[in-house]
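The chain below stands alone and is given as structure tokens, in the form predicted alone.
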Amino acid sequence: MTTPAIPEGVKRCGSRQFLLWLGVAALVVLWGVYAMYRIWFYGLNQTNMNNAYGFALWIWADLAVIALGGGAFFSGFLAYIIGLKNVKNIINFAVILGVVCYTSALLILGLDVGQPLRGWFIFWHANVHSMLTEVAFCLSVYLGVLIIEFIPVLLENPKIQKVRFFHHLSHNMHEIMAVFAATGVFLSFFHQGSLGGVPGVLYGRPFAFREGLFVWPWTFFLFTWSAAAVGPLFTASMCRLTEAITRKKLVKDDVYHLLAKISGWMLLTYIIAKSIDTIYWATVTAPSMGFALMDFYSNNPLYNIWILVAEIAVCGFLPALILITRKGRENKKLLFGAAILAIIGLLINRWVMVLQVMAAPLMPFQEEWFMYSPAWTEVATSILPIAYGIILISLAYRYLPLFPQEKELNPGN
């Protein structure tokens, strides 16, 4: 039986060593599978969803992997549509991570549905008055976009180049990929927005709802933003990460620190908007429906104050001015720790906007906040994402020229 060909001029590890660590991760796969089996055959029960809690620990999973997935639909804007030619170094690795993270996010979706025999009812018989069901069409043909723009790239494997047909294919498809970028950043700055418009349009939820432009709440254009300020940071931070378990240069410091200017500057903006949004939202929104900015925070470490002041301050101010600034963005520990800020912050901010809205107590006879604790079988399927992403891209990196800087960065390899 043979085997794909690794990409000419390069060195990667023993076939034996590297079975062994896709053997950990697939480990990891198969405990997520196992619950999902339990989730499907005997229901939804196996969760600790409740009459409080009508989410499980996987939506706040699937909300983080779409927002860090944007990192796919911003560089292919940056790389395709803007023309920033350094940002092609790094978009093969983008694709990539924006299919395990859109796959991933369908698979989630087909878990919280319960039954996704019927998941086809989304798309035949189509709410059209519902943001979710805008969600689902946009997610959807994003993937198949996603996957378009990785085809290319899957048919650089020097096996497959030897193929007459499919190395035209690739070129042609490569000559054209600007129509697919622009369809994903349409895609996405829609499915995006309409996540974050969800809460925001929850008129029983003060705590998620805002005032809006025609029929978007803020939240729309928030979830947009910063999905777009991020998701690059999510791909230069995985990308140093490969770097760190190779042992390898991957693309030049200039690839990175072009991505951390724009994420900082796209973050900076956001945080702004967001703190502009925050403080109406408690001095205008919230007291017009009878409540006090408090009344949304507990001592309860996961509904904390301070978990605003980590999100806006720590995470987003902070991180921001590190990568706006030039000594910031040469100094690798402070631009990957800003990068790692950020995307502790983002992870927040889905965090509150799913979890915390359930919790906060809002009759008058309720004292006591809801609280909630996630089953195994949600912590199985919420880290299965993780664990199935390093397969596909340890697999994508073996077998396929995702960096075009590689052989020039390592000449001896």
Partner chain sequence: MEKIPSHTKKRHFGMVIDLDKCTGCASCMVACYSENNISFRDEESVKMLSTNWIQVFKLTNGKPFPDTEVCYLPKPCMQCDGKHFGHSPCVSVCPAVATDFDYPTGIVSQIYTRCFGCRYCMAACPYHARKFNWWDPVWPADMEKYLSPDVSPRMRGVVEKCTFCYHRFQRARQQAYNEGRPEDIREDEYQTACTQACPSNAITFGDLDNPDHAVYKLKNSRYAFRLLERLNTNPSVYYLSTREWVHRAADNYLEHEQPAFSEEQQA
The other form holds:
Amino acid sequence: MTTPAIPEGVKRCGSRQFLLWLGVAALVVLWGVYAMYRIWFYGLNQTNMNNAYGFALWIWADLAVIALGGGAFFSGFLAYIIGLKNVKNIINFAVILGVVCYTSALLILGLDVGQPLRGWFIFWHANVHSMLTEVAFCLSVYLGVLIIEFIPVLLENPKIQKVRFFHHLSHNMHEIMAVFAATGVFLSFFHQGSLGGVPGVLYGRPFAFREGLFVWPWTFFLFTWSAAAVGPLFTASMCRLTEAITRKKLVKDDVYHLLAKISGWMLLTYIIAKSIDTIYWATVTAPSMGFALMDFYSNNPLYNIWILVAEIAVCGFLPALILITRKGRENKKLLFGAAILAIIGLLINRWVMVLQVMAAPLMPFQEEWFMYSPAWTEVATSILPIAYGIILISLAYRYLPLFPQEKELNPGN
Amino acid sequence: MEKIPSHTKKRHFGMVIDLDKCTGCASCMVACYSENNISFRDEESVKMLSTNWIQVFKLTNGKPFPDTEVCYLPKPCMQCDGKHFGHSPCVSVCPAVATDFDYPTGIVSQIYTRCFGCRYCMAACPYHARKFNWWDPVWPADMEKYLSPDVSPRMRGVVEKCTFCYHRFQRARQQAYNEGRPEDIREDEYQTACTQACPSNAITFGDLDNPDHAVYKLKNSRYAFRLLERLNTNPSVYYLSTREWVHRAADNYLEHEQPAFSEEQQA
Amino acid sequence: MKIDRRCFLSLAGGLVAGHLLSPVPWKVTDDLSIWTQNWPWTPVPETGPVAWKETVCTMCPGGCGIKVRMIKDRVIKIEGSEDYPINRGSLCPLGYSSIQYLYGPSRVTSPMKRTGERGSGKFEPVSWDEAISEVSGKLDALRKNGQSHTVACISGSDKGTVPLLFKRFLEAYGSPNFIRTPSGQDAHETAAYLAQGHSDKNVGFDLENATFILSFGCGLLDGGGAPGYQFSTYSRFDRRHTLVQVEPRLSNTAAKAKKWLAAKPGTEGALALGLARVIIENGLYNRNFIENHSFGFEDWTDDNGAIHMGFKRMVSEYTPSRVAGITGLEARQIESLARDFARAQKPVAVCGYNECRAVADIDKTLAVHALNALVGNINQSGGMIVFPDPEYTVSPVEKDRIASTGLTKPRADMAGTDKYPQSRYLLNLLPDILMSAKESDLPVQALLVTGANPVYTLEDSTTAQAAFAKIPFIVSFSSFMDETAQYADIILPDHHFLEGYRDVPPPEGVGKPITGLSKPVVSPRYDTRNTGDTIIDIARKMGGSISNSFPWDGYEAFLKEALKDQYRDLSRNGYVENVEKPAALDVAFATDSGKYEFYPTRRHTTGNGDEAKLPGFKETDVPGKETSGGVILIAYKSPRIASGAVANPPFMTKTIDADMLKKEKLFIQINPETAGKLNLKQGDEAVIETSAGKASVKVDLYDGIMPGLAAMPAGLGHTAYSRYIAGKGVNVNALLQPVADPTYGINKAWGIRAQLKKA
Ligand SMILES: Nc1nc2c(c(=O)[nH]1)N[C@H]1C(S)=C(S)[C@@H](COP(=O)(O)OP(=O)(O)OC[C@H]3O[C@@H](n4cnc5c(=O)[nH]c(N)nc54)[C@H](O)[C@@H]3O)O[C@H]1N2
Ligand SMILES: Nc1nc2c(c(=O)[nH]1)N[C@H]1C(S)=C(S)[C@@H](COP(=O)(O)OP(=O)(O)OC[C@H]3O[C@@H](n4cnc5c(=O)[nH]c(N)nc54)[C@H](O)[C@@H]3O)O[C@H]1N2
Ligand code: SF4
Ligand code: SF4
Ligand code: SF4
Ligand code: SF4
Ligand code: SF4
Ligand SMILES: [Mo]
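Alternative state: the form predicted in complex with the partner chain, after the form predicted alone:
Every component of the complex follows; first up is the chain already shown.
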């Protein structure tokens, strides 16, 4: 008798339909791969970046996926360190999302640097003062941790379980997972922070620059905090999306409610801190360098003052307030609406901390804002991770027992 | 092979550019291209893709005809000393130590073979002094023949910038060493290509800390200022202007603030 | 052994682990990065011992001394020569860029014969023998047909030994048609002839010793005139020096001037006269000069007893308030400027470096010369200096009958004919003459072009192109594939100046007569020849009296003979300076009166009476129809754009600001007020149209330009050379239309009416 590849007791779509689904995503991946080829063989002139926009769409995408991938570390933190059992029902999914996000981040970094073959100089000739060095170290080690966290999930596949060695391995790994999760949390805490440090230390860029604590600018803490707040909301939303696509209930609502509650409070505290930071920056830090708040906002739609209002009020306080109320959380529409707003808020935050930093003119005799719109190659490679994520998650969902509650929630199968 | 002398004497090289003199002719830019093997392309009008280690800007006082005034402002790398000496905005962020602050000269170096092109330094530099090699450099026909062996041409994918013609310092230091006066590099022995090229003598170059050098006195002139000084980047490039609006145009001020220099106060 | 799945997997796992632990991946990673550091397509310049060689730059007529940094036979860098008396270390950006013309894709690498359409740039290489035979054959045939006078030579200069060889060739051959390109020299030469009686002299300004320079629109710091000389003069300015710039646009020169006076364009003559009046009225003029060395200052009586108006009476009409009305300046400004100028220690008034494209206005030039005369600075330190052309001593030409007949024929450009008896060269008229002639009796059947690019540089270049296209046979001697070379049937390429000998005659406008010698610093890179050698070869090939007139082995032999005793000093020092002081005032003037003539008695005029002869202000009409909402287009010079001599090299194009050129689009400067009327905004796409042509441009709003004007930089819009030069912007000449001065024929249009509309 052949072992089925699909986990026992769950139902999956037919292989034809599955292949078609994968095929569509694969086309998008191919488009991205073609763009990668152009960039690696012809160089970064294939993008629309320029000397004013040394950092652009990709670095934003990097910061964004890492922040969203933060769901993995924070769920891990909740599950293994705080010991919230309920979170374990979604942790496998969070880990896979994390793997997708972090591998994508590294891939984009590999594209973004001018000399990818020398990328390892960041380790070899490491400058310990550079936030980017800190990011690179933590990021790669954390990706290792994530993969280690992912392996036992992978080994759960019935076919793999048949191999005795893997069976034992997976069992033993489960035992020690808490140690890795803890390491991961620590690493992640640091690199999320370092990513915040990347713009925050730029004292030549008053839009980005923040004072701080010891060597860390406030953005260091704000980035970690925001990733911790919004990451789980992203995990939850993606999970909900998977439910919608598969038309199956995969986790119980109380898992969502728990995550939403925690995130809500995290978000609220974060956005209060962020507001204080913004006020201090706008009234003390920036003016000391000769800038009034409105010097940083132009009347072009990308870098308008509304972007600040959107980030803090619409995508900050509003979702936070929804999520901390029971009524808000327990209304599915409100819950996921708030989650999406919070995610958008996070994306805006990373956007301004990368692109607006580059756009604002500094020398008074250069009044023009620097403008940029990404080239197709940048778009294609930034969309690639989404398609790649869809493929990986689909495969994982099909072949791995991701959701412990699935059988119970879908008894008819 | 001659021995490369080690040096102990601390110097702090810098420039003073007299904006009242600069005519905007761009000889400095061209001399720098030639001295430093800067590549060119058939399309150079998109300035943010163009590689210039020194760029001359045109500033206007914003008044209508015929009260308009123009000032030209050449901008090389400021060789920032940074918040604390050596903590230059760009140097402190480079993850691979591909750009470094040279304490004995105060010059911010750039190592093309180590740079892996992450462009973090460009994000850090408020002066847009750094340029990325978006393309492979190409010298059409037989133009490679004019390249100087003193400065290596850069490969695609790395960042480059003005080095205060550091190779000229090395040459002068070698010369001094060979002549048995290793610590004694005369003011005229080390001058940058743009300084030398300026047909209007608008640029003065030397050791900012050496009272015998012309820059020492000039930088203390009441007409002296630096670009974006309020960012605390601590540039080693000073400017001179007797015009208040130029001082104002060189830094950011809130509405009620005034630059330190004012024409009235001088009069 | 049967390999089961488990075994396979552990094997694979082991292999991966083994590789990671082995040095292989690390070595590969390391090698890959080393490879990126030594990409074979990133050049590694060869090193070697360094040598410095001194020579003289000829990229423009400015004549700067340069030092060339060499490694083996490679030119690495050009720098200014500190002790060369013209530029004293200063160089313009074109000088630094000249290595990009020694090397690079613009060069004509061997003799070429045209294979494609005129202007298409399709040529095939031919041997020197073949090319020279073809030229001499064509010229011989014309000569045998009695058409020797239909051969013309257009040269960028008429000074120096290479132009001398061309003149000599035409003389021996039998053509009167040696034509120098229109230039700033024309007006000064004419004025010097009229007021001082000299026909073969240079007018220079001793700027380096002047303390007050009053410039009527000279691009002193805009790359005009002799840039190296002017920059070095300016670099030595201190508090005691004053520069006043009269110009309708805040140019680089105006930006650096102590005072910028935006007089209406074309009214500079009136301003000069207004200043003269204030100076005279207040007795601020130099009495010694006026009383002892001038003529026609006061009213005077001629041999027939008729009373003529003197300069003084004429300018009395130019009251400050009237001049203010004409120029748009304030009366107060005019009065104080006149006082400051006349009271300065060493004042000098200059004009007309821009004669060629802005008013070649004889009256204005005479008025400005008169200002100098009033303050008595003629032939004085810091003043206006007139000095003779260098003398060349060569044996007379041998002329046969055909040559003698040919030389008596009228010139193709009408210079020196009854219509324009006092003009020497009128290339600006030639296109129209050619256009209106029938193919059968085209006055130019063969054209030799040297050091000039008339297809690009003549105003109304579209007509010029069509006109030159009619000429059956064109020979270019250009080193570069310029626009005119693309029209040629044969190209006989000259060396780059770093590859060959040539003398550098005293630059126009410079206050001291310095002849330089440009020497080869590298061996010729391509199959090129010194044009001097080529012309001697052609003459030799033609045999008879023509060959006899060229007895030299080659150009160097000719150069040595022509320069005689100067040659030794030249080759030793790189330059010679005429040590003679400028002529003393009692022998300085070759006029009938032997004095400086404020009233130019020998002036040829169409009108009658004193008004026609005296340099009073006459409104010059601007070509084109006056329309509402129109602008007047003027050309301006930027020091970052080479606009004569050669096209802008890639290095200089790299320096051009983004508000001047964006991709292929050129920006036209207009005042915001003008823009408001025309409903245009910064960066708008627009179309400019004149009677000569039409171009699409972008709009740059500039407070520093007079409302109503629109300015375009000269020197862009090339179609030839290489892809690094061609296709950028618009050639302003294609929009301009020359207007001939009725008595001198030279172009006097300083601008043209144009329609500027949003695209
Ligand atoms: N590097 C380099 N230098 C050169 C040359 C070269 O090819 N390369 N060519 C040389 C030659 S041949 C010459 S003739 C000179 C030419 O040198 P210039 O005569 O100095 O140059 P132009 O471009 O003719 O000068 C145009 C200037 O006059 C102003 N202008 C335009 N119309 C008017 C007007 O009606 N009135 C007034 N007052 N000003 C006006 C414009 O704003 C502009 O600044 O340059 C010489 N110098
Ligand atoms: N756009 C524009 N047009 C102008 C002017 C301007 O400033 N801008 N200025 C006007 C003025 S002032 C003048 S004087 C005229 C000048 O007009 P031209 O005398 O026609 O001047 P250039 O453009 O200087 O042409 C010189 C040509 O000689 C060639 N050449 C360069 N070096 C050598 C060499 O060593 N040997 C030979 N045989 N050829 C060589 C180059 O290819 C170049 O095209 O143009 C007038 N027209
Ligand atoms: S100007 Fe820019 S590149 Fe130069 S030292 Fe300062 S921060 Fe660094
Ligand atoms: S681009 Fe190069 S020099 Fe700049 S920070 Fe990155 S590695 Fe350092
Ligand atoms: S100092 Fe040297 S490297 Fe820097 S701008 Fe000047 S010439 Fe270029
Ligand atoms: S060379 Fe001198 S005058 Fe010319 S732009 Fe540079 S600094 Fe200014
Ligand atoms: S001014 Fe003329 S001669 Fe002098 S360097 Fe420039 S191009 Fe050469
Ligand atoms: Mo000229």
